[in-house]
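A lone chain, given as structure tokens: the form predicted on its own.
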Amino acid sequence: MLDQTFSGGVVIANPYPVEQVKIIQAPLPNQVVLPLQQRIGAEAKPCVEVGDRVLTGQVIAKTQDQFCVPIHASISGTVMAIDKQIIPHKSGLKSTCIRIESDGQDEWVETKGCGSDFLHCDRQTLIDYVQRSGIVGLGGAGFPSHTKLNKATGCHTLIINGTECEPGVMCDDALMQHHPREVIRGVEILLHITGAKRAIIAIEDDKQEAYQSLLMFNHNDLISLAQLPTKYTSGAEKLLIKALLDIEIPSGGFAADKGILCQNVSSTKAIFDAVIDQRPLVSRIVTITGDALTPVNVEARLGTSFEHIISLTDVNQQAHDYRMGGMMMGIDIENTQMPICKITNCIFVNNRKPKQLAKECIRCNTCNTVCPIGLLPQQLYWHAKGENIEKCMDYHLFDCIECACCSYVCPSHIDLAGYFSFAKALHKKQATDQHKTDIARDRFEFREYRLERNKQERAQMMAEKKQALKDKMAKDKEQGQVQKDKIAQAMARVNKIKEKDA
């Protein structure tokens, strides 16, 4: 087990630990709603229609982004309608959805793949096989699986974050204990995508069930496992990195740049299904926790309500708050009529209890020494309050991982996290803004170019009219000259002769 692992953090135990990890298989669900908007990119549009039947793995919508995963369908049945519904999103607004009665029968459609001889199918054709399977991190980030394979060139470490850091969360754990075979091929995998020279699989030093099970199905020496102290936020890419290969990535800079790969251990196994198993990403493990029922893990389809996973627990009558994701980082819910999505790795369910209102800040400094990035979150909060995002920036505000280590240790109870998204909202609208009024002045730029370039040449047009008519009134007036003499030889002439005659 490695010693040390990076400066910072929090140790917090799992409040809600249980005897023995289990997954229960959750019923197929009466409807599925599957939101189009995936967590980065473009929609996918519908290349379905209200009335159609459609079959478990089908492709129902799809974009030509190719940083988008096309969306599955994840029961057979019936489309019943495709409009706006509230997807589980601090944004809280409505995003376009797909929903699908089910038909009971969970006819899956024909799919294809390469099989367990993954090794004889090229380095592309298994990205794509990734990507049609609509693979993303199942950590909890969203970021498309397919996208991260196709920048790991030059790849000489490929680290599979089996850490699973936030307190109460036990999905990962779960499946390495459950399936670990599926792991190993998934990261054998991996490695002939990349072609990394080695592997480590990282997991934390309370998880001693799913390190033995790996360590059991383990037989290839480029693999290896790596225990961690488990502290939070050990989970965090950059410093998985730090306390693994001591490697900094530096600010603004990406593991893909040092020649690493980081791939959740989720992630791993859904491809595993995608390659050899030939099944798109249309279920994952869902941890239901919190201090209103007994915790447990569910494999539930996607789109299926958090309402009908919640109704397998022993949850109990009394009112509750709802979060999604973890109790450090997850969000904070309305109902649960939303749908699971692929980053819903948990959802709390607690008993509902009065909130502690924050105080002023005491500057006590706590939360300057629990920054796993090292930034200075007290001085960040005062810049972040008074709304002086220039400030925030001198402070390295995008670096924030919004880990809410510092929120967690405040004494006052002030949500510094919430504090520094807001400022990082801000600061996004502002830019939004500053390139909408530039926009703006260099239409209002360009106008006054192009009114002053029309005067101009409307000038110089009439100053060559002008210089023409006076050439031709000139030459004008030469020719009548000429014909004057003209005249005037030729009555001269005529008189010469009268004169003679007479």
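Just so we're on the same page, rigid core means the largest C-alpha set that superposes within 1.5 Å between forms. Residue numbers count along the first chain shown, from 1. A quick note: this is a predicted structure, and the numbers were derived from the prediction, not measured. First, how it differs from the form predicted together with the partner chain.
With the core held fixed between the two forms, residue 30 has its Cα displaced by under 2 Å. When two forms of a protein are overlaid on their rigid core, residues whose CA moves 2 Å or more are considered shifted, and residue 65 is not one of them between the two forms.
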Second form
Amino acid sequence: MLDQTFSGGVVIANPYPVEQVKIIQAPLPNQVVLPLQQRIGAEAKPCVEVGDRVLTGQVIAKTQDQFCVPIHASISGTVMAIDKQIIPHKSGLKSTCIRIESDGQDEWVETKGCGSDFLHCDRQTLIDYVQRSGIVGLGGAGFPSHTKLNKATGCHTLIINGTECEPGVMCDDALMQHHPREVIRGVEILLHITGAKRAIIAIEDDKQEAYQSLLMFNHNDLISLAQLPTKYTSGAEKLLIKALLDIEIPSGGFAADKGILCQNVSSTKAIFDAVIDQRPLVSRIVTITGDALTPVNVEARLGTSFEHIISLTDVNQQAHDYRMGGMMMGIDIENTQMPICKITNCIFVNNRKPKQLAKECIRCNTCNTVCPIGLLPQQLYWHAKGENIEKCMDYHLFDCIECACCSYVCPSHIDLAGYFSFAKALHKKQATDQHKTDIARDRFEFREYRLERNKQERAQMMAEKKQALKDKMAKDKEQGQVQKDKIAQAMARVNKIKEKDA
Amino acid sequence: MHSTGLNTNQMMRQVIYALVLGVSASYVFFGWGVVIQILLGTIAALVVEATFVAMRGRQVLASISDGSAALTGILLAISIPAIAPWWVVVVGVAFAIIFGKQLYGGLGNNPFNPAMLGYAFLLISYPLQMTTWPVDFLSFSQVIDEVFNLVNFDGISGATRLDDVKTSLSLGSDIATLQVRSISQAWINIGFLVGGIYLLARKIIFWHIPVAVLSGILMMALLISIFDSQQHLPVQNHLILGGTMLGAFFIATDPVSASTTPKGRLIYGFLMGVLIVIIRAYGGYPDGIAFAVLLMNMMVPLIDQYTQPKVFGRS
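Could you please show the structure of the form predicted together with the partner chain, as a counterpart to the form predicted on its own just displayed?
All chains and molecules follow, beginning with the one already shown.
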């Protein structure tokens, strides 16, 4: 058990604990909706057409850039549509999706990994497998795993993040309890890829069963297990590194700069599947919890609608509020027709309650004490509310990880993290606007300059021409005079001769 | 882990509850005047707050139910003499709420501690009424007569204790003989100290400010007693006379007008303690709490600017 930790954070027990963390296999859905937009990078490009028959695990959209992973069909069936659908995202905007209707066969595409002996495969081949299998960070961030692995050269320590610090979420806990062998093997694969000297699997101390099951299967000297105190935000990569290794990743820096690679425990299991069987990521475990039902963990195919999964529970008949992700950093959603995606770790179904109205900030300082980053949320709030982005930057707005610890403890129920998210968006908008204004001004100034230059050039040209003409005329005149003189002289000579003759 | 689990309204109410012990001690020594003043102060605060919030077009009920106005009224009522005429507390509270709070945009926006602003206003405007305390327990009818100016008694009132001691000292009295009569003040201060410890335990206030204020007072009092012991109070008397504990735990800790960073709060409190003793020792007013608080309020933006905590990942 680790003593050291980071400052701040809040201790929140799982509000809806269950006795046994089981995993229910969800029945095949009738249809799946798979968004082409990944968390970062460009939208994937479909490589199937409406009406095509696809098999489970078949690539249906290809990557456009290095950040992306391909998109696989999660069931076998027919492509019914490629159109805009609502996806689970904060913006509430629609995105292009591929809709597949199931044929009920669940026929898999043929895949071949490198088998249980992965040691003969080289680093790049393995990373290739990871990318081709569509693996991203399954903890909620959705950052592509192969990008991290490619960057992790000179990595000495591998951290497997099994903290799952968001209260209520249990999917990683369930995974560790039920698939310890795959997790340990996955860590071994990662050790092989990165060449790291050691791996630490970090687990919070409220997940004793997961810890014990991993301990039982761990026979590798390079892999150690660490228990952290149950405290929210310990799953945040930089804070986890601080707690485990007492290394502080500089603001704006990456873990890779210090030779550390973090991978989520579910991603690690997915990497095992990808490398050993080259089985693409087509399903994930989702926790369904909240006060409207008995919490369960469901393994469901990606693209299954929220409604389909929620219908597997004993959800009551009241009006509900839905939230995707954890209770702290998740997002409220309105529409349960949305598909689950790779980052959907949890769905909260709560009985609808009247919302707490925010009161004035009395600068009580509570938020300052819980901020794990050491920011001053109340000062930031003051400036964010006044839309004074410059001042927000003075208070390090962009160091905020939006963990919402401040909002959680605020006695006035102010959604502080929401204000910071807003301020960040405002800063980006102002920066783009400023950029546009700069371009427009530059263009205008250049036009003015060009017109002025043309005018001057023309004037100069005219002046030069005029001068040339003048010179020519003068020259002509001179030449004319010379001619006249010559004629006169000739005449004079002729006259002289004439006079002589006479 | 630091959350009290209370909302803003509940926190304000807790502060009011924590005042009970000190107020009870005050009642024991000064009588019904204490209660009457608190009633007057609270009613005046709620009426003025409601009127101004309504004029500003905000929600009246939400505003007066948050308890902040009542708290301002109570704090001011505790600070003024128990036999002050009724209009003193009413005028003071009205000034505090209007000029100390509403004109800045209501709760959370005021740069100064409203109660202390009201107190300073009263002290400057009505010095006589503000420094005349009862010397003994007064019955309900006596207080009614006195507060509402119905009958004037002789011999029930004297100067504020700190002022009294200062005057006597300058006239050459012995410190030892003066200490006996300070027993009431000591009990009242202990009452507020216990209330303050309750607030600390409930995590409604943080330790930084009270500890810093008390160490500032101790430090400065010690310095003065070393270099200039004849004319001034001994160190321990600074802690038990006047509004020391009330000031350190209930007034300096007003979150809205105090410094907001951990280091800043230490500086804020310490300098306030130093100022309190300087004003008491060398100033023209009996107690220094109100002026020290207001002066330090003015310095908060400066202190906050230079005491930002270290941000994770930045050096």
